[in-house]
Each structure stands twice: as C-alpha cells, then as structure tokens.
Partner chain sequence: MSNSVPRTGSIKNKIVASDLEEERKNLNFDQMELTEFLYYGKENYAKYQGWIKLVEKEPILANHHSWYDMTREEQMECQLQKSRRMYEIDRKEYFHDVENGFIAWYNAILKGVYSFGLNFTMFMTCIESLADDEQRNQWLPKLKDLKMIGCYAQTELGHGSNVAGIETTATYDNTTDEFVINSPTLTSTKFWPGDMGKISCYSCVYARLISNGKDHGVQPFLVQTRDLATYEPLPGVEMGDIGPKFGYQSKDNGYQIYKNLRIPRYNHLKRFSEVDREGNFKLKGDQRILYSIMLLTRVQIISYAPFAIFQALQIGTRYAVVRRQFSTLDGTKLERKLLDYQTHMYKYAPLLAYAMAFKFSGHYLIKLYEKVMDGVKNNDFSQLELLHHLSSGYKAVYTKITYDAIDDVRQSCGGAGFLQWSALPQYQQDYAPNPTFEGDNTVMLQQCSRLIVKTVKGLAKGKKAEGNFSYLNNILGLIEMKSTAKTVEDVLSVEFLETALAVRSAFKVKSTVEDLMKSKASENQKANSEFAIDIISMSTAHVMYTTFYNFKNGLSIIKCNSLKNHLNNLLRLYSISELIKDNQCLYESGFFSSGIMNLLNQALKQLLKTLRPFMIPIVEAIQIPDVILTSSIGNSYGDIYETQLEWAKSSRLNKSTTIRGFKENILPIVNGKL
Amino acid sequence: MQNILPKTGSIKDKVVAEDLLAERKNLNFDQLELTNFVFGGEENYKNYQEWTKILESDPILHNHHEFYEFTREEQIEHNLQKVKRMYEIDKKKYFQDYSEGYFQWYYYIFKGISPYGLHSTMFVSCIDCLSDDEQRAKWLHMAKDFKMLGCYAQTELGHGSNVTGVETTATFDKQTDEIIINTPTITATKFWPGELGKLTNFAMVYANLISNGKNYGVQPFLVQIRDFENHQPVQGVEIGDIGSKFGFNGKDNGFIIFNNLRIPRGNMLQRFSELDREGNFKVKGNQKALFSVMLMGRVQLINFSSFGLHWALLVGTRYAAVRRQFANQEGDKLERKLLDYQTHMMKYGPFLAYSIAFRFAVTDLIKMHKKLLAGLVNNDFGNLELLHHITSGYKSVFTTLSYDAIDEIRQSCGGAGFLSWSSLPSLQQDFAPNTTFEGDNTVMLQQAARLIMKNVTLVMKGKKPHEFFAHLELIKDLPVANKTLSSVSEVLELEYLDLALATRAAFKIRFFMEKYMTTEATENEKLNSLLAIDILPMVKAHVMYTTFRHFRQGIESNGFKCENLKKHFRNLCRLYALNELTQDNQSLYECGFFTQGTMKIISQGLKQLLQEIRPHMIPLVESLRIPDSILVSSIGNSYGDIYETQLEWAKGSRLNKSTTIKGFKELILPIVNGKL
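Structure requested: the chain above on its own, in the form predicted together with the partner chain.
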C-alpha cells in the first residue's frame, strides 16, 4: 500500500506544506500584538527585525547549518568574525550602547554563544556598579570600546555557588603600594569563568583582601591577564580553556592560576570599600547594591526561559503539524498528524501555556527591576529584598521547567529532533547550564524560601504580609470546607483555579512551617538536613501560584486590544493551572479542597482545553516570528519542509566528503577481504 501524503514543504522550491497552510488559516486574533508581547514590546521587536535584515544581507553574519558540525575552534573563530563585522558595521550601537544592542542581538540571532557575552554583561556591570567614579571614568569606555576585554572571575575549582568560600588571595604590599594576587591551593584555581580561557585580557578577580596580616573578606580586583599587543598571558598567570562540555561549546570557559601577580592598589574596585596607602581597610556605601549585579543576570535567564521554550515549540509544533504517522484517521487514508494525538497535545499545549506564563511573569519582573535600578541611583533600595526573592525562585523553577520542556520537545520529534540539523540539540545543550550556573537551582530555592518564611511568620502573628504574599493569609483557613464540584465549567473558572493554586501553596508552606517550628535542632540542621526536602516543593508551589497571578492579572493590565487574543490567553492560563493541578495535587486532597470525583472533572477540563486550543496552536506558536535564517532548522522552518532539507543537509555533511571513513581501508578492509 502506498501512503497518500499531502504535499510536504520545500524550501528550495518555495512551497509551503499543505498541512501547515491549513493550520495557519485558523488564525483568528491579532498575531502581531502577541508577537510584540513575546519579544518584550513593540520597540524591541522592531530592533529585532532590523537586526534580522542586517544578518540576512551580510554574508559574514549569515547563519548556516554547517555551524552544527563545526568543531569548538571553528565555532569560536566563526563567531569572532561576526564580532568583527558587527564592530565595523556600527560599533557605537552594538558595542557601546549595550542596553539595546550587542548582547541581546547575539542572544536572539546568532547560532551558538556570543563570544563576548560575559564581557558585555558581567564584566561591564562590575565596572559600572562596583568602581568609584574615577575608576569608572577610566575603565568603562575602554571596556565598551573593546580595548579592555574582561571576564568575571569568581568561581573556583573548590567553590561555585558559595562566594564566601573563595580562596584566591590579594595581599597588600605596603612597600610597593601594590596588591599581590595568588592562588594558594589547587582548589583556589579560578575555574569556569566564560571568556577567561582564550578571549579576554582582563579579569574581574574575586579574592580575599589581606592587609597588615588581616583578612578582610572577598573583594573584586581588576587584573590584567594578557598583553595588549600580542595577547600573550602576562608573567605570573597560567591560563587556558577547561575543555569540552555538554553544551555551550562555543564558549571558552577557562581557568587561571596566579603566581605573585602584582597589580596597583588602585585596581581594587572601590565604590563600596577602600584601602588606603597604609593598608587600612574600610567599608563604605550601602553593601546591598552589590546584589544588583547578580539580579540582572537572573532576570536575563528568566527572560530566556520563556524565549528558549517558545523557540523549541516553534520547531516542534510545525513538525508535529506536518509529520504524520500511524493510525489512519476515520474514513481517510491519511495518517494522523502527530499533533492530532492527544498525547502530543498533552505535551505541547501545556508547554505553550508555561512559556506564555513565564512571559507574563518576566514582563512584570522587568518593570520591577527597572524601578529598582532607578531607585538605586538615589540609594533607595525599595523592593530589593522582594526582587531577590522573586529572581531566585523564578530562576530556579523556570530554568528547570524550560530545560525539561526543551528536552521533551526534542524527544517528541524522535530521530529528527535528535539530529543537530533540527536545531533542538544545540538549543537544549546551550540552555543546559542555566539550571546550574548563576546559583544552583536547589540553592536558589532555599534562598527564595527566606522571604516566604518571614512573611508567613507575620501572618502567624496576626500581622499583614507584604502584598506579594497576600495568599499566605489562606493558611489561617486550612483545612478548607469540602466543596464538591459539579461541572467542568466550575474548574475552568479562573477564580477557582486561583484559589486552588493559592491553597496548594499555602498548605505546603504551613506543612513546612509547622515542622520548622516544632523541630528541635539548629537552624542549619533544619534547613539542610531535616527539612530541606520540604522547602523545595513549598517554594515551587509558591512560585507556580505567583506566576499564575502574573498571568491572570497581566491579561487585563497589559492593555491588550484583541479580544480573541485575550480569550486564548485565558485558555492558556486555565491550561497552565489545570496542568499544575494534575501534576501535583496531594496537598489539595490533604486539606480537603479536592475530594473524591475532582480528578475526573479536572481531567475533563484539561481535555476540553486541549481540544479548544488545538486549532490555534500554529497561529499562537508562530507569533514568535523567528525567520528561517535565524532558526536554521531542518524540521521547524516556515515551509513545513521536514524531509527535503533534512536529506539535503545530511548529504552535505562532513563525513560524506569521502565515501569511506578515515581508518576503514587500513584497518577493516583487510579483514573483509580475508587478508588478515
């Protein structure tokens, strides 16, 4: 039996697959309004379009699928060529006015990792935030003009998330008015900083300041590590790349060992502390400002969690709308589209809901962060503590969920997703560090727990919590009175879902707090050993609730005009909540919010939503308008070309430059021919 396949797409012949065309016809809302939203605003989207134009017109900047086959060296070289080209095109825009330029540009547009991403974010932020005015005036323009290329050298072989464990020393030598940097132990080796291995000539080194025999704790120092003229390592440092990785292979994560490297005293960053000529140390200003550097990194990771997941969905959903397999549809010889399997929608529908939920959360978060930064200038630390809580919790929960979702999407594309050509492997592998770097996700959840504990304590004392924690007041009403659900429409009400998610969080928080208050052990033991595993689900449930709240409120507060779009948002918001309640509901049964029979109604509600959202999957997902020139995917391109390009790229691949493989004729052919 021959299979009857609808016309599949062809990039070469500019033919869009019939199946994809049909899906696009379901568009019933203002897609551009959604596009602007997922790109973080109309202005951002315009920038993005402009970058795309430059990229498409410039041969050096053009992306090519060969990138997936490059060795690490080739990937880095390729991206350095792109950096140079960008510098030639508009150095002011792309390298000096960072806020809307270079970094974001790379982030969205290039394959692989931006060679100077750390320089442009962590390093420049350090100079910007931690230097005093004089230092800033001297260094900032050098850094922004790429005269000084820097990395952020905090992590050591022995210590990552734990900054206070840093062992590198910076000893003040009064005689010469210099500071001597040393790596006293093997574990003090700086290990991991991106761009340290090959690409930078300066490092922002975190080291213990020792002066007059006294250790003043960890401080930042600006250290030159390579010569300006020839880029050779300076005397007193041993430096290199740390090797191949699971992903992020276009990045030269590096190590450095200091051996009596001398720097001027003036290279200690002195906005928040100072060392005088005599070696007297003093702290100045408000140390809280130090947090702000980390905050920015986390906000970006949270932002990327939504974007990365959406990217994977764009590839996966297009593939699933064109790829057909098995089970003929009723009365039809056609095979079934992957996306018409309920199991497939059960993966993709909720992923879309999460991606949009994260987008709403980050939209609020960016506003809060901007407000905070504006305040800092006037020493107003306003919501710093809250922002610290939110960014740690969201960073942890969102990056883990997005990483897992990208992995699931890759797997759901079967073999096609396993091939690098699909773009999904590199997306997953390059996304992978987000769950462990910039604060390990387990540690992050513990940090986020603090403010919850503080606020719940207020509630227990009969006081009002911060408004962000208003749902904690629910703990007073637990267990709740049994409420029997009678229809599916009840569980689809946003009010009901809000209460369910809030109750779930409140129950877990109370469950933990009761143990915390009655367990007799030290704080340390309680938080790390006895009750640690209760903290994580508690924080996660809290984050999932507040994320829902951003979503629900954001639908109304962001000024969306298109009513149909809002309708889709509401459905996705419901789907987000129902999926959560399907996955983790023990607390709700325990406290009586759920009762026998709830499961069936929730399951029906979920299935109903999947069915409602199904026709709109392509129009919704494609709102993330990533053109093929940027996506570079054999199965996720805009033509629904899932076969032709895949085969073309396969044929062109590296191993096919000769008909056999190196070593075969020498080693194995003699065996085949009986000559051995």
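Residue numbers count along the first chain shown, from 1. Computed from a predicted structure; not experimentally measured. Throughout, rigid core stands for the largest set of C-alpha atoms superposing within 1.5 Å between the two forms. First, how it differs from the form predicted alone.
With the core held fixed between the two forms, R549 has its Cα displaced by under 2 Å. In the core-superposed comparison between the two forms, the C-alpha atom of Q270 has shifted by at least 2 angstroms. Once both forms are overlaid on the rigid core, the distance between the two CA positions of F281 between the two forms is 2 angstroms or more.
Cool, the form predicted together with the partner chain is there; where's the form predicted alone?
No partner chains or extra molecules come along with it, only the chain itself.
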C-alpha cells in the first residue's frame, strides 16, 4: 500500500516542500539578529551577502555539483580560476586593501578549499606581526597584492606539534653577510605546509638560528623558493606536493628540502629579535610572540568549528524535516518525519546547543585576541599566556566535538548523506584536518593543563587565581554537601547547572593535582608517563565549563534585543549542560554533588527541553543563511528537494556518460560470453 506524502520540494520548479514551509511557520524570534550573531557580527553577514551576489552572478565563480566528482588537479585549477576572477573583479578590495580578520571571503564562498587561504592568513600575518617597520613596508604590500606568494613552513617530517624540536638550520655566514638554510636530516624536511608544493614562490621558514657557533633557537625567515618569472624552484631546494590525503585534497600540501640555500641576513624577521652584521643576536621582546601567528590559526579553527557544525546541521535538519520513514504515528497512515523521532532530536538538539555555545565562546575569544594583537605592537604580551591556554584547550575540544558531530549528522542522513551530492562527505573530509592543524589535539590539552596547574597552586597557597579560573576556588570546598533535587524545574535552573559543571571540573582537577603532588617521580615522568591520561579529562571538563560560562553570560552581555531569542538561547544553554552531565557525571557522584535519583530528573529535564526546542529547530538552524549557491546540496537545499535533484545529479554523473565503464568490454565481457 502506498502512503500519501506531503508535497516535496523542487529546485527545478522553484517549489518548497510543504513540510519545510510548515516548519518555517514556527519562527517566533528575530531570525536576522541570530543570523548576524552566528556569522560573527552584522558586518560579516553583510559582507557574506555581497560575496554571494558576486558569486551567483559570475559563471566562473558559480559553484556547481560537478565539483564533487573533480580530481585533485581539477579542484585546484577550478579554484585558481576563482582566485583570478576575484582579482579581476576588484583586486584593491579583495586583495591589496583586504583585512584578513576572522571571516575571510575565500573560506566561506569557495566550494572545496581555497588554494591561497594560508598565504592570505598565516604568511601575511607573519609579515604583518613579526617584521620590523622596514621589512613590513617592503614586503606586506607585495604579499597582499599576490606579487609575493607565500606559505607557512614550520611543520617538518619529524616534528609537528613540537615546535621547539624543529631541526632546519639557518646558519649566519659573517663573511658574506648571508644566512644559509639547510635540511640536515630527513626528519628536518618541511612537510605539510599548505600552498608549498606547487603554488608559492616564498616560504616563511621556521629554523634554528646559528650564529658564531651558538644556536639561538627557532626564528622565522623569509625564503624565496621559486623564480618570479618562470616559477621554477631556485637552486638549493627540492620541492613538491606530498600526495593524496584523507580529505582536503583541493589543497596543495608540500614538502621542501634545503641544500645550502643562501638568503640575505635581513630576511630574518626582526620585530622581536635582531641579528647584526657581526652575528650578535639580541632579543627585543617576548620570544613567545614568534608563535603568536599560530594563535591566529587556532582562533580561526575554533571559529570554523561553530560554523562547520552549524553548516552540517543545516543540511541534516532540513533533510530530517522533509524525509519521512515508517507509518507509526497514532491514527495516521502518514509516515513520521525523521526529526519527530526522539532519537533524532537527541542527536540534533545537543549539536545545535554546542554550535551556539562555541559561537558565544569564540565571540569572547576574538575580543581577547584583538586586544593581544594590539598590544604586540607595543611589546605588551599581557594576555599571551592566557590566550595560549584558551586556544589550545578550545581548539582541541571544539574541533574534535565538531568533527564527530558532522560525521554523526552524515550517518543520520542514511545513504543520502553518504552521497557526495549531499555536501556532507566533502564537508567532513575538509574539516577533518582541523583536529590536527596547529597542534595535535591531545598535545593541545596537555599544553592547556599548564595554566590550570599554575592557578591551582595559587589556590592551594590561599591566593586568588586569575578570574578566568575562578571556579578553581571550589577545590577548597570539596567534597560538597549533598544537593538533592526534587523537580525538573530545579535541574533547569542555570545557576544550578553552572555549579554542577564547575564542580565537575574542580573535582577532576583536584583529583589530578592530588595524584600529581603525591606521586614520587620527576615532573617529566609524571606528566608524560604516569599521569598523562588523567590530564585529558580534567582539561576537557574545564573547557566544557568555561564554554558554558561564555554561553550563559553572553546571553545577557551581547545586547540581544529579542526576548524570544534569549529564551531559545537559555533553553539551548540548559540543553548543553544537561547533555554534558548525562555523558559525564561520575565525578559528581564521587564528590557528593549528585545523589540517588539525580540522573532520573536530569533525564526528564533533557527530554522536556528536546520537546520545547523541536518546533523551532528549522528556524533556529536556518539562521545560518547559507544560500543554495554555496551549500550545493541535493538534500539540504532551501526547497526541501530531497528526491528530484538527487536523482537528476545521479543521472548526470560522470560514469553515466556512457552505457558501460571503460575496461568492461575488454576484460569482463569475454568471460560472460564464454570466450575466455
């Protein structure tokens, strides 16, 4: 028996699915206010709309689904054409005078990976932040105008997250006033830098400065690697692309080996250090500033964790609002929407809460990073240690959670999500390296632990910790008195949820510190061999609490005008907390904060929130107003067209250009016909 389905959408006929229209009618808040927020501000969203108009009106810039079947070479060439076209349209606006910031046109309108994204961020930022005034005046305009194309060459074959272990050498030759760049071992080969293999003519090389027989540690050097005229490698380098990867295949990641390549002494970036004609090295500021550019990279990864997760939710939630499966609704032969299954909402509801929580966190983080960059000009490094802690922890936790969520959203869309046409596989594959970029996520958690331990030591000495670590004062009050809950309304109080998450973090931190203080071993042994696995859960609990704090405080401090929007925010904030407490609550039982029956009430509260949020899922998720021209999805488009376009794109697939596949007639047909 055939079930009658509501009218589905059609991109071709410009018809929106009835189910999607019905979902949109539940909008009860100022969606534009939320849109501006999820895009990182009203100005960012206006810029995005401008970029979209340019893209949609230009045949070269226009995105199309054929991209999903492109080879690596075709993806790179396709996006090189887009870079050239944007340069032709307005080179002054989009290149020469463009301020990189945290929301770049080339990351948000390209299908696939921008071929020069790292040039425009990491390479240009190095010149801008680490060069002295003379160097900056000489190089910055060349880099922004694409006359100097650069990459950020820090990672080596044998050293990634361990920057201090970099082996590449830069030896000063006093006789010629030059610096000689060398790759002394196979593990010193620069390996992974984006844009290096084929596309750039300069590299920002991080290498050990050796002068007058002394090693002064890792410094940045501007190194020309290809000829300006013919783009051929200069003498003294061996260079190429590293090959195909799990994802991110539209990016040219390369390797380079240096063999006595000479550069002028003045090509060492000298805002924070200096090498004079006699080879004397002088520090002019905090040497940690040399790695401040990595902070920019981490901030951007944290930023895109929210955006990327929300992007996947936009596709998945639209599909789940239109796709119906199994006629199991009481008194109705109509099949049930995927989004109406509690199990589906148990995935998507918390994912939306995490996406919005990450957005509140990165909003505060960007403000802190801007303040740091402004201070660097005057050698003010006041927030550097704290920002290193935050970006290390948040980058690790946010990218891991977002990647896992994108994968689960893809799985929840069944076979339709597994198809490249859905856009989810490419999103997942291109997001995948974010868990490794700018530091392995486990190492990042270990680095974030240092400042936690430092502030715990202050608390144990009776001193005040930094305000960011105020929750560590709870350590003094553990174990806590029993907190018995009697109703769901109690568990939904934000103050209670704040205390629960803060207590969970404080208990895990105290648990680790007690082990650390009583274990008889060297610090190295304790942190790397004996107690290493205890570090990770304590840092994650700390990050999840401070993220909740950003969320809770940000609802009131960001000046939102729409009361209904703030109501939705509070519910999502509650959902974030309850999901966290559902997944990890053992510590709260151990310290006495939870008692028998607590989780039963938390479960009831979580289910109640899912019911309250369910009618508003489409209006909330669609606040990320990514047009179909950028989304390019057979199941997540704005029409709710989940069948017609999917079939049309399948019919037009490359393999269907002929009735058989190459090799079949020659290799298999003879077997079928008994001729072999």
